[in-house]
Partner chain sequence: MDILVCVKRVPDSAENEISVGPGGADIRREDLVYSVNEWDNYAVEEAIQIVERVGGNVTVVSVGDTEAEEIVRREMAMGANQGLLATDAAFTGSDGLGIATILEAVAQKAKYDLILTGAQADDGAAQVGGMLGALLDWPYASLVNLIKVQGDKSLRIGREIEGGSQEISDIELPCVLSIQTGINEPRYVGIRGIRKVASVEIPVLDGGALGLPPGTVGAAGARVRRVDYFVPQTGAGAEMLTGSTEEVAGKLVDLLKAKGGIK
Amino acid sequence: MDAKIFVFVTHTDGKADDSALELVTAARSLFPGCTPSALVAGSGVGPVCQEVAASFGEVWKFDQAALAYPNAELLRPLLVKVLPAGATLLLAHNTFGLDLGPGLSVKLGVTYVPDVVGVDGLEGTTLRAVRQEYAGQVSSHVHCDIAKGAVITVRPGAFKPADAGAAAGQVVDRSEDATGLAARRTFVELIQAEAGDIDITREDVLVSVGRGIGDKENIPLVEELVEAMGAALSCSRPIVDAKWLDKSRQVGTSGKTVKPRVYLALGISGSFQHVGGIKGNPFLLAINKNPKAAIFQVATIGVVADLMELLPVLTEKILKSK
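Just the structure of this chain, alone, in the form predicted on its own, please.
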């Protein structure tokens, strides 16, 4: 069964994304004892293949100029062609995974299981996985028949990254299988967002504010805490949509990807779009008055409290400790 468990590895600037090792952990949790194989597609992906080889049983390399930008319309027929019968493929549950996964499962005629955050176990060919519904308010336990294979997307941050070097995979060049691919859409250009007055991607300590702050007039309370901690202020998407803070401070899949040592989430529900922008396993402290908020699923420490009551006290305690 090992040879039939695959992880699609995405990469940026010649480096594998953090999701690669998270998906290794997810694969081992879903399929105990397995050593998954990796699929790496792109242009000039030799270094990426070598990087991830230590964590996979085998690495299939698809190196073609047409794959320089991850285009699901090109990759879907390629994966239908190369994946063996009964294979299970794991993808990160991000914009790319959502683009590729559903259509691929239809083409393969296999089960599609999106946004997995946990595992109840595998019994025969029945996979028991945990998903979240209603913005993380409800955990659903789903039973899926994967006898014919499956396409599974895994929420970023839901599984801790595996230790690199646990395997010694061989790189297998399958580039010829990727010749002759054609798509109706093509990549034009990548436009980087303006950096703004601060680059949150370089900060070690971030205090991030979400919809739970209630009102724009309450942001100065957060700024007092930010100053006391010597941190930088960031936010979730609703704060940007309300025009309370600049887009350059947004953390998430539609904002910036950050890798701080400490991340303080204030009034943030914890949607996968937001959590997907937090990498590197920071010490994550979440404060939310809703005990069922999804952010508590990934937090190192969770505090159920009213922000307006707790913020002044927390700021005062930090200032006194200094």
Contents of the next structure:
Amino acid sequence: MDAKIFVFVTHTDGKADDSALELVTAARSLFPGCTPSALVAGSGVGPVCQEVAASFGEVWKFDQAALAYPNAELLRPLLVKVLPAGATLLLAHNTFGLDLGPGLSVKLGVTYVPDVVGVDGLEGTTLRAVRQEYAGQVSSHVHCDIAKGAVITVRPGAFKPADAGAAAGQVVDRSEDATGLAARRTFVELIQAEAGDIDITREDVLVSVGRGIGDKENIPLVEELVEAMGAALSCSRPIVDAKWLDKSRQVGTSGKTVKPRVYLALGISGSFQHVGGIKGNPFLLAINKNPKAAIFQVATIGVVADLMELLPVLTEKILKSK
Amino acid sequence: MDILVCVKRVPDSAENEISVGPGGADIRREDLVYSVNEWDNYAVEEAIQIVERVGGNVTVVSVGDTEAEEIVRREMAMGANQGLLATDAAFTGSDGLGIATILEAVAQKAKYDLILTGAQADDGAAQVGGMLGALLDWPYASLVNLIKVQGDKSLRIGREIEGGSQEISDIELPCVLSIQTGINEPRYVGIRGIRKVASVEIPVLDGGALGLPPGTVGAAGARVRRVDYFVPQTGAGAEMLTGSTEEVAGKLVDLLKAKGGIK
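What would the structure be for the form predicted in complex with its partner chain, rather than the form predicted on its own?
Let us now look at the entire complex, which starts with that chain.
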């Protein structure tokens, strides 16, 4: 079955993304002992293919100038053309994977299993996978028939990266298959995120505020605490969506990746997109009124409380203790 | 521009404690507050703003039980011109592909230039828009946080990608886009707005009307089945501090000081 298990390897600045080896682990938890094949598409991707070759049986290289930017609308017809019938393809559940995966599964006529965080094994042709719902408040077991193949997106960070070097993969140049690709969506440019007034990625104590603060008028309560602690203020996505704080303050996969020593999360539910932006295993304290909030699964210290009551008392105690 | 926006009625996970019901068969739904999926609300606002700029019509559709009518009405109160409700006992238990198949049938009943969905909903799957695009064979883009109309043939769009960067593309019409939160500021809907559309008729489409034979969608047609819900056991979890507000604040100060959190 090895010949039919594929991992789509994404890469940045000539290096394979961390997800590549995580997807190998996910593939092996699905099909124990398997050696998946890799798909690498882009322009000048020879070094990426060499880099990952040791982790795969084969590495299919699609090297074309037209693929310089990863456009899911171009790659979908290519994958439909080259994947064998019955193939299982694993992708990272990131902004590229969720752009490509759902439509690809339809075009291949196979089962789509999104955002998998765990695998309970395969029973016959039924995959038993673990997912999360309601912003991580509850998990679910899903059973999927993958007899005809599957496209599976795997949550980044959910599986440990496989040890490199187990396989001696051969790079197969399939670039000829990627000629004459056309799409009705064309890439124009990439606009990098703007820098803000402070760089939260360099701060070692962050107080981060989320939707639980309730109202823009309550932000000063947090700012007073930030000042008393001598910390920096960051936030989760809903605060930026509501335009209460600048985008440069946002922690998460669609914001900044931070690595503080201490992280105080106020009214933040703890979606994986937010937690994915917190690195370096900080001392994480979470205050939330919802005892089921997912943030309590990853926090070191948790408090179930109303921010409006607790914050002024906390700020006052900190000022007195100085 | 004629725009179809797909919306879902969901328990608002920001307002609710979601817990697992008896045997894990479902979440506890007794006291849940339902609303329109947050991402979908941004999609409706975006559609209304496009039509305000270039003219056209906004139709809102929801696949769900009859209670989904309340959110269709709410989005009409925002300014959508029509509402549709796709409901049938045979739709229950649909997987993502089932929902996309129902929406494809809805889309085929009229001529739309653009279909918007929310980027994701309560189950976090982020799949229906991409599947719908593929079923219709229309181009698709996910996580869209910018739309500019360029004549009647194409749109210039932005996608939110990792690190807060924005990927700019041109996409041909007709197309399907999934909308990311933050693309706009959805307008407030007051009681008066809801009253205005309280008696507007919302056509109901069932499997027969949509040409979907039993077994093609719903639980019978699903390749992906949710077997149960459970409470995740991840690591040790947080050490929970309890006590009065004063006591908890005192403990927090001690911990923050010990870990260098107070400068």
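Computed from a prediction, not measured in an experiment: that's the story for all the values here. Rigid core here is just the name for the largest C-alpha set that superposes within 1.5 Å across the two forms. Residue numbers count along the first chain shown, from 1.
The rigid-core alignment places the CA of R211 2 Å or more apart between the two forms. A movement of the C-alpha atom of K107 falling short of 2 angstroms is seen between the two forms when the two forms are aligned on their rigid core. For V298, the Cα coordinates differ by 2 angstroms or more between the two forms after the core has been superposed. On rigid-core superposition between the two forms, the C-alpha of S271 is found to move 2.4 angstrom. In the core-superposed comparison between the two forms, the CA atom of L310 travels 12.2 Å.
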